[in-house]
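For reference, the chain that follows is the form predicted on its own, supplied as structure tokens.
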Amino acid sequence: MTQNIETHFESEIAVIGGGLVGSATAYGLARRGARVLVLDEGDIAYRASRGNFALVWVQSKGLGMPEYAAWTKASAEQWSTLAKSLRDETDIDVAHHQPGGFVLCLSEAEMEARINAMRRLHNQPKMVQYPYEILDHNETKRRLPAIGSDVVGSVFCPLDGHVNSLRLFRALHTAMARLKVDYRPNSPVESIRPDHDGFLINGPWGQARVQKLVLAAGLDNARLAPMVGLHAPVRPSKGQVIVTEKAAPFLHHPMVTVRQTDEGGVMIGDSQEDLDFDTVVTPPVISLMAQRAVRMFPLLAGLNVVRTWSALRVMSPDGFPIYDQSQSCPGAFVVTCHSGVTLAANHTLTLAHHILEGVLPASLEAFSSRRFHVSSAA
């Protein structure tokens, strides 16, 4: 005699991780009517959600994976829709602006390397095409009057922009609350196991049973993914940031390493270090970043530094995102990337839909972690 056991699920879907990637995905799921549980380790987690550079950046993305260039461009094009949705839902303006962005070069060698990189990027098969301009010093000076004489030239792309990332983070969490997302801070996950057509999630806070789950736990995805038959070989990459006092507006376009925020402060970020989980701010790196920024914009020499910090990027072996679904544990997905701001629109407006449908489309197959297991041809 077969006994029918009714399983009680606390939520339709759990998102593990409440940073930018997790909250953008959870918001997208909730706005489609899903009952969502978010388990967030909290502020002790290694994450860049409150320490990123806040760019919505297209140029230079995708060398080695043209699918990433297309995915990035699509997200940048959807960003105004995300900003409006959040403003309508929360009355929070995330200060999204898309005036186009510059990469400034301080030597002929830098300029040549940048031009060659852009040409290699756009010469890739299946590469999505978008406009960019190579500018000499005089044309760059015309568009950016505050640059210094050390700037040799620049590359400009009209698709680039930036936001206020702290407001974005607050808006996403406010929107989740208004859509009745069950957000649980200080809830680290110790284990996950398949259970009765769903998953049983355990932590020091107790346990939760859900039908589907999304791993969006940043660096902790490396530990959690194997529990549900997934692979997320991510590692930390340290970045350091300088913030100056507020100044009169002088920089109306974001740079890849310097930008003036909507509130007037100037952010400088020009470092990448592989130092495991070290997050100590180091004067030699900060000094070099400041020197390069002053060469770009001499007026920065007169501004006081009010804050410095470091944060850890979430990097895969090839630097590209990982989007995958488990074959052995259907209903489990992993979402991880180091461009949480740029890709937030895609995560909310596109990826969440596919997760609710229960299958990732063929267009995202390039982002599967299976790419790390392809054997070299003999």
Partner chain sequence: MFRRLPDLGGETVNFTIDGRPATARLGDTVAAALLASGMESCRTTPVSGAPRAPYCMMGVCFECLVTINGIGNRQGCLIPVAEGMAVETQKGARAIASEYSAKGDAA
Given for the second form:
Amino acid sequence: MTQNIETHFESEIAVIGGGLVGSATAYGLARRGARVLVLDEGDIAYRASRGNFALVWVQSKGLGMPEYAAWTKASAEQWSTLAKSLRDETDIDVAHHQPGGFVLCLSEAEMEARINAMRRLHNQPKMVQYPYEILDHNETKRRLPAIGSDVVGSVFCPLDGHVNSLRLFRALHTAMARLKVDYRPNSPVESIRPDHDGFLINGPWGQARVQKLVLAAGLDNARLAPMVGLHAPVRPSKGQVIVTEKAAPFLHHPMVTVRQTDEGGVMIGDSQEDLDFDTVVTPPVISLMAQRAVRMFPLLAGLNVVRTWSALRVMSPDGFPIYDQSQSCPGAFVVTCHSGVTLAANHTLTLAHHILEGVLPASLEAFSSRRFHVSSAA
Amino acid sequence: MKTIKDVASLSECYDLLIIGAGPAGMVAAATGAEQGLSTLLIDENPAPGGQIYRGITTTPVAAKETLGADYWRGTDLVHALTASDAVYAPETTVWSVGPAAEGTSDPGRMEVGVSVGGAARLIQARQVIAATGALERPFPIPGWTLPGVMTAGGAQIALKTSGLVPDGRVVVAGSGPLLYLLTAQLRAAGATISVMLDTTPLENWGRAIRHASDFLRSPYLGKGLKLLLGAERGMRIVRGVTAISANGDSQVKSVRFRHGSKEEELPCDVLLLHQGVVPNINLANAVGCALDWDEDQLTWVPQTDDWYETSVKGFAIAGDGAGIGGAESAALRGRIAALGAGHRLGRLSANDRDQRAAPVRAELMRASRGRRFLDVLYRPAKAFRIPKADDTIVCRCEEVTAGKLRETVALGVTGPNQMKSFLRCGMGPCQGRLCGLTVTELIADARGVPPTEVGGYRLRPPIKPITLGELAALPKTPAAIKAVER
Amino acid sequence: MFRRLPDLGGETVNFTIDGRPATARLGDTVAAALLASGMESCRTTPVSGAPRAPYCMMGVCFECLVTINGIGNRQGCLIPVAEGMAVETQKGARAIASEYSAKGDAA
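Alternate state requested, the form predicted in complex with its partner chain (shown: the form predicted on its own):
Starting with the chain above, the whole complex follows.
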């Protein structure tokens, strides 16, 4: 590295991590007039933002934590506001569409399991209400003519949708630049130290002094959080993705595992493996993903695969997001989730406001990491 | 040699699997078979030869002098391959190479994804040699995507395989020994070239002269002089060309260029571009081989040991894919790589291997003499590697321009992988083959850092097209079912 | 754009380009046959609709993508032309829905 000259800078608030979570939050902070510094890694990093599936997805979220269902629904409902704000700011159209999405089932057993999961989800106390439909093969076929005979049925939710997540990533960074966010790539963080009235952040690049701090460093939050009295026990969960060559539009709704992007490529995804930091693409997994996609939509069989890749989701022990402010170091916040696209609208439009106010509202209390050490607190 | 044309006929496992039937691959296959190794040679073309000897068994261009003696030297390599016990799979692609899944008897094995005629299969190999050769360096000038603009190598392939020559007002442009060779071949075949635009930077001569003594003793000298003198006869050559653009709406109509302080525009029906060749490292990159930036050849080159084994155990690269050396060098390196593989497989003692390789290495030394002079002399100018004009397309597949790339560097994007996410460059079907080097160099230039600090695209399989249907038919594992059918 | 050298001999292959009869020489790839036929471009891009033609002839650039016997995005420079082959130029992204229904109708 060439950075042997130490850099010292100051800012009102630092966001550590320039992925979708960090940049959505930083954009939200900057839109409210804050002076924001974003410290990010470089070209090669464990970037969940480059591997995500680009869904704005509501159905099936929140079993075990109804507050998450409500938070997700709220984000889905304000996603068009985010899309418009980004277009106004940057001229970039992030291809946001929420035409409703399907979960397709390929066997009676899958269908039954899905229906049960939906019932359990919606029977929870304090569960937010939203519509969904259980459809048989014929009704699914009427709405999605391209499905194959192996599709037993589906669950449809009108709130679901998708965006062009790579364009979202670029739009957020472009918007940050417009709003004079001080974005520093190749700036890994080694240590954070509370200092009177703020924090000192150190890395090989030098030191930054800030008043407030948001940890949005994905998997690295696990290491950084304890430095400021926070707890973010996140672990990698590997997901493999297939993307095909561009095809003329044929699929006008997203499925949870198959979607056609606005640019024409078809993405196939949603494998889940706990293999630590391994990111190798494995033929048996992508083969099964391909097989299921072809059973869902037989016309896909002839499409050429252009790329496969894998990325690491940022998973908390219960799979739900963590939003917290440090009790021992007020002003230090942690933000972590594996739905950086769905929740981007909340992060920009809602969360950033609370962070600036310095208080996370009661509605976000359920997301505190205190839920992971109930026994020790008791 | 046994030829196989369907996936079902392939064995479960080969001792030695070679990818690419150019000079390095053909010799490696013959050398592997000669040691008694079960050897499979896979190639995507219908006939052996690679690009340099493309169509050597099938070309309709009968007059030997048209393609020249160097081309016909490939015949011996084909004969050696044909006489060997190697298995040859033409019209077959390799779309992935990775470690064999756990549970196989021999943990060092590699798993190779192959596809023939629309059917894919995973087979295994104890050693793999990639002989994936070279491709022409990207030549991103304004208008290079217009129909009528092709690589000179592309025109040469049309000549070799089909006896086709460019017609109408033909302009060749660029630099390097191959440009002169291709031009001579096309002219010998009867094509009329209106003008050659030589982009070799004039200042390169001063730098190259330091390496001239080796060159003067090399076989390149005689060949080069003959080509240069031949080119001067009956064709206009413009030297010191510093800018070129192809113009037209749906087809190239004219070529505009600058030399010295002069601008010229000439009508043009076919524009052939060439500025040297670079290793085709897509497979090596996807396999995870460590790559180094070669500042002379301005390209990524895989790290290899004395036997061309890469940083990935059991995976070697022979020929131009491991660094440009030309056809003769490629054949010699194919032999050395196969001897190395034979030793790793326990077929040859270290002593045997070294003894057999010694004369090959001596010959390789001779064949490589003068190479450095050519590398330095024909190092392409910055203006033809990093487009100055903002509207020049860099990524042909996703139509990403130089200006857009520079604008995005300014956002804080420091390398090609984040660039891919932001602009989709390198995400099209060519998988960055035609833009990778340009994107790396452009980012490095814009940031004012060397290309090593910027890095290159990280690639993942499939490195050749495979359909979802083919992929879907591959075997599954319990772990895969657990990962997907949750 | 390209012309065939005289007196090559060899067998002739009949195929079609967008339904029009054409001939090639046995051993030609589809891309070479298209160049020989005088065709200006073989497709328009899915991104901007710009016309493209064969560029590298060796399987690396993916510019010579054409529809062959009803299957889109095939690399013309790697596939030998065959008697009776139907080659079609492409407009923009591959139309898999119509490819698939045509295949179903034929079956």
